[in-house]
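Presented as structure tokens, the chain that follows is alone, the form predicted on its own.
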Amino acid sequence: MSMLQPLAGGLMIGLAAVLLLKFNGRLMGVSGIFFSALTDSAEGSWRWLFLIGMVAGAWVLHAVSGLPVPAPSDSGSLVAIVAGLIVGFGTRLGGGCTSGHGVCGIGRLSVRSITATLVFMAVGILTVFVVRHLLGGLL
């Protein structure tokens, strides 16, 4: 992977955040958009379009460029489900996810978002250390 692919991905995420704020007046936080799409049927349509566009965009990029699709984890479905639930709980507890706090919140110099992003990073580093070094990569 060259340096251009992560750079292009970051620019596309930033562009999506700016366009959503400019044309819809909303901050982009994927976990919040997903949760609201499930729970708020009155304003859920644009959220579903956003989520479909996010998945379709990745599919189109793969079809056009031939970039590999990330391989599924060897951990199994149960670990993926538990991990997803923990992430969902954490994003609700933290009032947003990495895209909301890390991209939009830091861009707005929000102390709350900077703090949340630092906590996300610290917990991620700690989780990798525990799984790889203390559990020997069992998960």
Contents of the next structure:
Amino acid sequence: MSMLQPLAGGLMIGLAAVLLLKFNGRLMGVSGIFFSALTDSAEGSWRWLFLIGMVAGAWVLHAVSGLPVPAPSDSGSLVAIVAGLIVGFGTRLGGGCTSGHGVCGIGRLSVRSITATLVFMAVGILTVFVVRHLLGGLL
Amino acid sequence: MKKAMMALLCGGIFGAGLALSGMTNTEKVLGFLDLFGHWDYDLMLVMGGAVAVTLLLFRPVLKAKAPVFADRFFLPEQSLVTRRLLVGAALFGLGWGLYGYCPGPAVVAMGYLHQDAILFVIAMAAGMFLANTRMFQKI
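And the form predicted in complex with its partner chain, for comparison with the form predicted on its own?
Then the entire complex follows, led off by the chain already shown.
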């Protein structure tokens, strides 16, 4: 059971990406969808619906499955704000995030996306190593 | 209208998949990035499951002349690995490793009305607008 749950979640994420491309011709990159929802008022409405669907989908899943809602991180608001700024800045500069580069880009065998994914995974691992094992979890 | 409903549906499947997979749990994400601690391999199954679906199905989907509800596929024009991509991906990895949210799970977590998730998403938007300013066009 413990392995089925993340695997089923992953298959659903992949399925959502395939359906969005097949029917609407769009790649499922959240950073791009989020930014364009805020900036592109002419074409933005489907993006707002996608984002609302995401929140609603998680709600429904928790309601139906009885799985506990994840607890907030105890890193604190300051870390949330700093990390959020860096994530927003980085994904805009790099043109994508885990969904756009990681799930859709690799699916298209895009060298750009595969490179980006390797880089953000490596830096993520390095960051956790420094914070947890060198700084002793100071954050 | 069909496009809008499909966007809502895909967002819903995606959000439910994120919630089911544990990607909305910062501890789980950081545990996955913590290769040198008590490594939590679950998210490997999430990424693996999602990428298996896109790798298998994107190719036949893109063989069609057009998507079902749109005139054309909207795919990135950029294909080169640039300094901007590398710097952006590295920064994204840093922010991801600091707090444990990438953009998708952060948006979903807002739906649980956790204060820090809301702050994260507002900061993420600010970071995106900042990266879009002329000051950072040359990176």
